[in-house]
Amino acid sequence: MLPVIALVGRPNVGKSTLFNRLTRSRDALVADQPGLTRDRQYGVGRMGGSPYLVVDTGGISGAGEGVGLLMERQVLAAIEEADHLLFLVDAQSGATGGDEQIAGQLRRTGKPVTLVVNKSENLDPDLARAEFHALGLGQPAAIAAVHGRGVVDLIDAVLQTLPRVETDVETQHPGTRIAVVGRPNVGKSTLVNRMLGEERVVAFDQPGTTRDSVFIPFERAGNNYTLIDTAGVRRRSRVHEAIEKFSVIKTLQAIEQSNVVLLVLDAQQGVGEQDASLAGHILESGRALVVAVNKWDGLDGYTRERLKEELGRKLPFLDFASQRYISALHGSGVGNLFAEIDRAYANANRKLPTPELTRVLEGAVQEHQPPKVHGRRIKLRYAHQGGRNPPIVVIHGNQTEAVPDSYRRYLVNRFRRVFDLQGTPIRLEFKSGDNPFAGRKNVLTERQLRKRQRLKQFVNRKR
């Protein structure tokens, strides 16, 4: 499983800024105001030599009641989930009594802790670290999260202390690995049992029945599969039982270990905030996806049409995924899921020939030219495949860094339509080649000078 790193500390010490830096995202709200983060925020680490999960937390203020108390409960839950703790302090304000209290609490957890002195951009690193040695948490690391200074060295040092992620998951769980994810009580375990044709997973009409991810290998029509049944993802403010606090982490880890994600939605509850958040994590992971709208059988025609409109409105970024309307309890539509899963998995691993990719790119550019930048047209010359699962298309040209998001979406839709890549996201990477005319002016000038010198010498000899 992916290791988990939690960010803890007083309010406004830069935890959310570091979270965004490590995940290369803007998921966490950042402002020069304490107490902005209240719930835990989860993300996949994108900086460092190996994968990991990051948990951002609200600041520990010492408040014993109201919102402050709830925030501290969220921090305690994150500490329980974590394999390593990054304790952030503020180099500008120096060590405080609150820092000493938090340091004592972290020592009592028995978890590995790295003391991180943030906001040290205008200070000498040794001076920034000096007064924090008294907290008794070892050698502090000085960083500037807002600028990224020292962050790479910090995360590399932390990752060296964590267990390496198992790389033999394909050997342990052969075939297509399908992560069944969704909010609590949407019918995931019932769906797993229906897909297996037997009672392999506890199914009970109470949220939070599934406590951990369960790997279930099976065979169907000569194909090998492994179903990963995960704990339900609920609103973080409603998580109280200690053992259920691991549900989000386990779900994100299951997504990372899967080939195809089966996102289960409740047709009777509609699309909620947690559904959209979970869908965003799936999209970020790059996994192939099938959306299963469960409990469809109990709806009338008008409600069904309303729900389809809601899906398109609230989850527009999942337009690449197939949607299937099922009843896990009665089995209607469940058998059709496997065809969509196989299709999504195959498309995610498709080999795309370079000549065909380039031909599609040329046709798209001819039909709709990229915009001009500073009076010059963006030129896209050729494309080739840079990876699979998900398919990565590398496009070479000039000024590619200026390609707008709208044109990127246009190209993605063109590639998806031509190659019929339903069920998998497509990622584009742009590379600008060296200007073949760069330096030519100087070369021509040198030739002209030599020519002029020879001409001058010739004229002098004639004289």
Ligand SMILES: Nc1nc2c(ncn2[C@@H]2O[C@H](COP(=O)(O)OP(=O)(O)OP(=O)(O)O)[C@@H](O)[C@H]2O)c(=O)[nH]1
Contents of the next structure:
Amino acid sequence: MLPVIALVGRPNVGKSTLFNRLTRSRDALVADQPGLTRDRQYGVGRMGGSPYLVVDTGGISGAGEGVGLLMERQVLAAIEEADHLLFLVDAQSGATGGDEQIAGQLRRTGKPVTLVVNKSENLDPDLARAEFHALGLGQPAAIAAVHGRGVVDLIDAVLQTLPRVETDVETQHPGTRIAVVGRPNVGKSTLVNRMLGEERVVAFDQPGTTRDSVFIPFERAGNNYTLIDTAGVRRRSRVHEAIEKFSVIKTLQAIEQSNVVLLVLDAQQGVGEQDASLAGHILESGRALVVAVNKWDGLDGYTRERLKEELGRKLPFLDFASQRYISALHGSGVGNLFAEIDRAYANANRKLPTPELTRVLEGAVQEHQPPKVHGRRIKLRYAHQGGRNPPIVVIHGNQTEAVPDSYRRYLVNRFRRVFDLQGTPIRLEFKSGDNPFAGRKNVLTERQLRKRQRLKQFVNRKR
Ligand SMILES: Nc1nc2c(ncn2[C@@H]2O[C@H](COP(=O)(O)OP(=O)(O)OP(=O)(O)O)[C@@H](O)[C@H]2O)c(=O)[nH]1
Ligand SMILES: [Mg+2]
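Could you output the structure for the form predicted together with the named molecule, given that the previous block was the form predicted alone?
Below is the whole assembly, all chains and molecules, this chain first.
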């Protein structure tokens, strides 16, 4: 389980700025995907290799004169699901009545709260903190979210206070972990029951809660799997009862803990905002993916064709994943999902030999040259694999920072087709050899640099 940190505070104190700073590293990887809708309220951040979830609750404002503070249901729900609250206040506007009211409400939740004085860049930190002591929430932390000042220390301190759950998902849940995700009522529970129906469920005793998914280990054709059920398995007879309690946090947790995501869509409802938002989160996670278009039964040929077209148009960035048309209710197509799941996960872990990668790159460049920048053509020389699950292809050349997104997509598609990498995203990293300022650093890929940073942080922490 990833720790959940919620950002709360009055409007305009800098919650979204902090949120972006904490989650941005991943954004870059999926930038400029046409049709992509991302939820800018939930995200995954990383601190020295440990991931955590961040929720931006949006502004808590006073509701009119004398009515006092209105904490919206949605904010309360986010607070309920959080392990730690960061209460942001604005150093430049000073403590306000609204801050006091929020402080009171947060104290009543009983959740651990850290008071964060934002916009403190031009102030002495002690001075910035001083006037907020009166809020009675202990020693405030002074940060400047815009510049990133104090942010790492803040998150580090928060994560230190949270119980470090060193549960090793790998050993605890052997086999391929499949997260079944989708918006409410697409048929996740029916599908989970159907997938488990004919298989041997090895051991299963966990009740699902609002926040925690259920892990169900089972065997199929001699292979081990663990289903991560976000909807909660109910008795077969009760599957259709009641609208499930949908939680984005729970879904994000399940995605993080999975090897393969099974995204369930509802053919009878079509593709909506919430589907696109979930798809964006899955893309950000880098997980292998299979799309199950459920409720395919009872649709006429025309509707089916229209739906396939709609899927391609509204979720074009999921074109790397197999789409299976199924009926969880009748069981049609469900058995075939396993072959796709196995393939997607195997592809995510594939080894791509350097000579072949380079040959494919050369072929792609020959067929369609990258553009010129300032009169000089971008040169892409050779490629090697920089990581697996998902596969990372590191491409060496000149002026690589100027490679346009459309050309990146062209290359990704080429690698996918030649290596038959259905079901897994492919990430590109570029390294330029002609940057006079890069110096020795250039010897390392971004990934290696991150690893080195993590190691440093780890060592520092141990000291
Ligand atoms: N000077 C300064 N400005 C900041 C800092 N952090 C955020 N801001 C600015 O404050 C304004 C509001 O920031 P947001 O992040 O949108 O605030 P918010 O809390 O998400 O606002 P709501 O969503 O409306 O509640 C923006 O103009 C930011 O650029 C900071 O550290 N220093
Ligand atoms: Mg905001």
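Between two forms, the rigid core is the largest collection of C-alphas that superpose within 1.5 Å. The structure displayed is predicted, hence computed values, not measured ones. Numbering follows the first chain given and starts at 1.
A movement of the C-alpha atom of residue 422 falling short of 2 angstroms is seen between these two forms when the two forms are aligned on their rigid core.
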